[in-house]
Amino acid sequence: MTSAKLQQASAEILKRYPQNQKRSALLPLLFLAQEERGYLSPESLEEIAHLLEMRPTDVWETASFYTMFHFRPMGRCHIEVCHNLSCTLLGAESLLDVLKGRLQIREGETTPDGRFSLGTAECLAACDGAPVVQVNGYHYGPLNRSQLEELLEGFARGELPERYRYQPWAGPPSRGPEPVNTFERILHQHLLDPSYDGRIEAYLERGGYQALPKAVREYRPSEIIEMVKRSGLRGRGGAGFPTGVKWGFVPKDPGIPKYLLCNADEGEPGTFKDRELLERDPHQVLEGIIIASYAIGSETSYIYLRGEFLEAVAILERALQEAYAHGFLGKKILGSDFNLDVYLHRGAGAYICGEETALIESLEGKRGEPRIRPPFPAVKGLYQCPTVVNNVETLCNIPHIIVRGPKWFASMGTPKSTGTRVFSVSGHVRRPGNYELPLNATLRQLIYEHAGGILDDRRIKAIIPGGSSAPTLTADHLDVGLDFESLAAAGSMGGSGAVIVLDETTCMVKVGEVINRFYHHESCGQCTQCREGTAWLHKILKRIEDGRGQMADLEVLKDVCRNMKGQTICVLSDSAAMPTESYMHYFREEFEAHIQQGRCPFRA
């Protein structure tokens, strides 16, 4: 028999998924029973499989895949330190250290008395406060090690308390010069008033929601997506592809359910900007998602949202509940023939489900592995039906362009890469945060015009220009563009718009390191040449870097990255070859100075 409390919970969760689709309720039913007991039992996963009408087998092959959700009691305070690169450039390591002397335990263990549990976590999409601590799904940072000791006495006394909680948009104490505003803010416009609380009247007072009526008033859904053609709007989360053209692969017949799905599954180490708008503007979300739903002639859209985004749940289900009340959501919106909901589906930590395809197999209840393409999710995507997934910052541009035209967005940036984009700059600057710029600005100017310059006035030893996925550049390419094809042609890529600055104190082998273990931590499996690919990749830095490397290693790491790129079903593998060849191309000496040396040169 199932407990009354999930039998309650999943009548209604289950309403947001078509009747014959019950397995997509099956992680918030997951996320519901942990939240009850702290963690999922055998009984309580038996549980579940009964209520959707599923083998006990599956529910437990599919919730082991992700990595928020657990098999054995955690501690009542359970504190999981980001290492990733970001964090690791900015002090992370020395937090564990102080983490593991005052509880006496290390990563994976809980004290005798239940109190306490320790682990450590990939990026949090909070770079900008690195280093960062998450404590039950809620995020510290920047912390220093006198900082993590008061908190700690906090957790001790049974307390999560507010001081040093992350905002995305507060940033860390200013440690340069206040950034220049000479562009005009197209998605961060609001954000510049501290007033602005992000709900529906104040959207409503500074213009939001125009764009919707003017959309489903004014033009036809053919016309809404070669507005967006015109505009030359590109997708914000990775790949870079024409917006219009995917919205115009969906087949127009208005018999076959279509989907909007919105992927605020953001993953990308060194990316943050998605959930500063989420957090922050939800409206201007939701408004994007509306939009391009009437576009396409979808009637149902999700929002997939990242796992450990606890404060954009309840933000977006509260402007959720605002637009359905204004009518912008719901049954003939407007007045309009035009009906959608919107439903919030969260995700349980995987990295790979920012991936499109991933991401619908996670909606559907599976693990989150890509799909062999085509077909293509435009015709064949949510249970097999035409699908558009779109980034939340790509859904932002939505409702500026229907107001103030596709002529004015594509004046902006260059001809190939049009509009502003929002670049979440981390590492080693004086003032990193998300920053809205042009797209024909260069990295010199995001860098010392807005981020403030380097730390403690050091040189810039490498640029990450795209995420922790892009190829790095080095300090003689500060005059590059930010646009997509300036980037591809000094041999990088503009990714997700994370700009992570590494100046001359860093250790690129050690940065290989940190990236490729994450790369390893988060390949589904499913593809031989990433699975055991990305495993070797660190296994082999990590070699280097501890001192116990050998030249020939050096010709394997090459070979390795050779083998992995481009023989596999999404792009995670070259994701990781990619960066490592980047390191050692312009870095080689320091690696053969680990291996000569037999020691990391840059260590104190």
Second form
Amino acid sequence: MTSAKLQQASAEILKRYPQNQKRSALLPLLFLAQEERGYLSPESLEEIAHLLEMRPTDVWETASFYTMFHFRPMGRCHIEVCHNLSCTLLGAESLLDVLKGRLQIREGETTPDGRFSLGTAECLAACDGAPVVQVNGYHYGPLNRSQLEELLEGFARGELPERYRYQPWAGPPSRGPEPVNTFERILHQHLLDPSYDGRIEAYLERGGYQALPKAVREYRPSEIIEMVKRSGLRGRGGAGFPTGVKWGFVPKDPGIPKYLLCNADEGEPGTFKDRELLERDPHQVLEGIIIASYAIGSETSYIYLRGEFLEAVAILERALQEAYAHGFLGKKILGSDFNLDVYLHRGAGAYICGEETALIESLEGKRGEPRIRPPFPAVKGLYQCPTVVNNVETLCNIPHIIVRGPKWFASMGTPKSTGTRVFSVSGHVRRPGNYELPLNATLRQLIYEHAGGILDDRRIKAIIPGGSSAPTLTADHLDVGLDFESLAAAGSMGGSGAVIVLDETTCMVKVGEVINRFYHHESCGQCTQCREGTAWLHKILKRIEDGRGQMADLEVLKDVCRNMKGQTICVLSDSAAMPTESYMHYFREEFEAHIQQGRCPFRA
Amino acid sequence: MSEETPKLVTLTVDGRPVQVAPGTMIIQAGEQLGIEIPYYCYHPGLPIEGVCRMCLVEVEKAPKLLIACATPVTEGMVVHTQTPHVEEARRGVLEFYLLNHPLDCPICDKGGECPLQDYTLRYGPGASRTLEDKIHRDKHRVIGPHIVFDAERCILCTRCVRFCRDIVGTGELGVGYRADRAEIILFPGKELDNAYSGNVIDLCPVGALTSKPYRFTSRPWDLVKQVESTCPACSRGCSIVLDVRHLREGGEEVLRVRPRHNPEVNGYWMCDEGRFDAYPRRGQTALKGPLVRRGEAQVPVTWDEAISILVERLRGILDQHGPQAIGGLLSTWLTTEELYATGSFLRQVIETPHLDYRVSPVQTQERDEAEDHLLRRTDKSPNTQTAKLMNLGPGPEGLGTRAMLEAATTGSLKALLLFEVDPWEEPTLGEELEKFMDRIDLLAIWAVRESPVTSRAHLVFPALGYAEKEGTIINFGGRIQRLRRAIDSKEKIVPVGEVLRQVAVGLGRPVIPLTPGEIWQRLAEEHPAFNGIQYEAIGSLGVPIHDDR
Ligand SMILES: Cc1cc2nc3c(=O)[nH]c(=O)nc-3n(C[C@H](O)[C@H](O)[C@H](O)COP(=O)(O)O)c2cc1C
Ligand code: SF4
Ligand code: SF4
Ligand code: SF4
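What about the form predicted in complex with its partner chain, after the form predicted on its own?
To see the whole picture, the full complex is given below, headed by that same chain.
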């Protein structure tokens, strides 16, 4: 990229951030420079450092943290196979074999003619399209071997065919019967209509943007917070923290800027609900963001969008423009004294940036390293100012609470887990996809009535109910409720709302290897226990899966898990240890069988 | 007292009560009680990072173990540092560290003084349980003029990163990549090259950052002694430790210079010049013994001979031309005691008013100023402050440096005594010296190394190097600190004070005091700035001069 062009672009990008926070423009500029040249050379990095008045070292340490940045030329067609859990369950390894065979290269390599490079990817939040392949940022899936070979011919011609592109909620209906629609859908109400295009007209037509005028005209910010508290809404991002309570922690001092950050980094393996809400009903998210900003006194808000959500960028940019054009954003919104600007900020390939303090660091143009708490973001967050981070789905609930009232909301679900939740179901089910259910529904209802039951009517071996970080449950737990308390009581957690279903053919050692490969890949590396522990778990489990395990490994695994829990800056370390412990708890005999037989008993 | 003292917080650590200021971290409260809480990333001079997770302790009512370095004390807090839970966590951290650690202690510079080694022995797992291959990384990367980096030994405590970023402000180092691929990085093509880079060697808790000169030259347990001293390489006077070792072939040498914590002077740090250059340059005298010029040649003589020659020559000049024909220049390299001895010799023994001090090496800047925001001063000598306090400039009838040189050129000054002043460090002075060099009756010089002057002087006396002598220096801010003898000089060196005392005796003049105790007693009597200061009371952190303001 020519200096002049980069400089021009940077001037535009810098407008999104406070004047003394130039570093926030780092990831956007790195993306731009990479787009132009295909990779980031030291010269590009130095130029960006100069533009942002940063030290080259700081640019380099940040850039190298994120997997979407490349520091050497990649193939013109860069193919990455998702090898996380849901995709592995449904044949990702065989797709990788096809590619290796056809391209005659291994992972991390580029063909001599520079046309193709091959890699693997972690969960792309498209698990209902598993197995998924990412090609120059676009997602294809579900794919079988021959479909992939067909696509390869197009890629070889330099095309990126539309065929087989992954679309949220586009799983082939042939996989099972339509779900029984026994519950009212709140967040998904528009999505049931195939003609709904997510544009502002369609949203307005169906009653959208009615909550916003009501909020800013009829209620003071503190009253909104009160309403959200009374609704009982709990965060849908993972921790289930009461949303109104969190907002209440923000100091009321009008003199300091406050920030509302929408966490759209969806990266918890098995989770793909936020992506659908963002891509198919962006205004519902925006309306939630605007009201939340009003409630906490934020005049600038950022949507931290997962870097891999390429298609969502254009959708959200357009939605933002529409909202500005309609006076829902900008100065004096709907005639009130409330001003708000919302900007999109892309991540660059790091699961940990979904953790709220890592997200803040990343938004500041730094490595996505979680911060030590206290101070909590509500007191010192983005740019050391009070900040609320909320998940996409959490925010989608807000307009409905304003319009229909907290009481109505609290009447759904259970007393402590109110409302509905969107569950991303993937793995060995007939109809993988996102299903919105009230929080008093059960795993059985979700898996059998909505997700169509198990492929080929096989039996369930394990249910991972809250994303890969959740300890596993088994078929014995089918009648456990989906609310936070019931799942916790059963020894797991609600987590991100992703439910991965594993049938009886699944090897739990392999599952352990796959999820720990993920945490090993994604640990930010700050804490000793997490940096070393995730890698160790991964290596031991891979060795056992490969038939080179020893009985003593089981004891070591247990100790490693114990030493990784409850001792680190964030819970990623626990997220690797807890599920691993649960696999060994429920399926110890599988681990022993691997070791005794010196091979994986599930492999042909 | 007008200032309100903040109420102290009381807590107990391992059952022992302790009172500390609010905002104190558990780790410091423990330290106050002498309770060791092991850590790697924490350092009192650096911002807290909280990443090594080694300092986990149990706090009653807290659901999880907490890191002692970043957990502030609260009233009534009950901390336990020795519970099975804490011990297990420590064992865990150490086991994790050792997974990829090369364990090349026998060839590691840090061996013997390595917290990873020490804590592993004290708290670590008995044996390794890993069957996995260790990750291999660069073992020997020269990353700057002074520093070598071993990426395999690095435990990613980020101390070095924080030091360069937050203390020096140059930020050459960073952490690149993530997870167990994370590594300390520099920008491609860049070096760790700042005026304080050597501090990362002390900061690094393992042998990942080592000194280029020190690397492999010695095992830490070969060090025979550590001597607390003061850096003589600028007017800051950083508190330092000299590591001294015995040489197999006999004698001793200063192997390493390290900073010593002194909140009043240098905090925890020192600069590279002080660390790497000062002692090799002026730590030990390079001259073997006194020299006398005979015709064109200089010949070695014994100390007694040299002293009697000096007595004779001085007496001759005094008899013939009087004290006004003798002048002396004193370098601010000299210690306070040496300045006192030389100054008194000129004023009270010779009774000449012609004396002056020279700031040497000569400053590039007029005034002594901060060279950066951290420590370095523009005056690269240690003791200008003393020379000023003692008024070692020319008196009312005396000649200053220039005037003295002129007088020597015109022939009215017959003898010039140079106490560690080397005019050749100041080009114009050197030129002037050139003019009278062959005409003056007596040019005597004390020096630690050869120079164009020593090679032509009538008398050359070796002076003691900084590692070879005791004394005090006073820094720019008026702090009196001690220089300590760390090694015995290879050759017999008679200290300048003793030489001058014998000369005074030889001349039948009043004898000047010799011991520091006597000198300080006189100083206290003669100069208000030294009022009430006793030599014995100058502790390892020094004392401020008496300030009447
Ligand atoms: C390792 C890790 C990854 C996370 N990833 C996400 C994520 O992708 N999206 C999200 O909304 N929350 C994620 N979270 C949770 C956030 O830290 C935070 O709790 C959440 O965004 C708060 O929003 P909520 O209160 O609306 O749930 C993650 C947490 C951890 C520890
Ligand atoms: S637990 Fe892991 S991901 Fe979280 S801060 Fe520590 S090293 Fe980073
Ligand atoms: S090089 Fe040393 S100081 Fe720097 S991070 Fe590694 S262990 Fe710490
Ligand atoms: S700052 Fe001055 S006193 Fe301190 S180490 Fe450097 S030269 Fe020595």
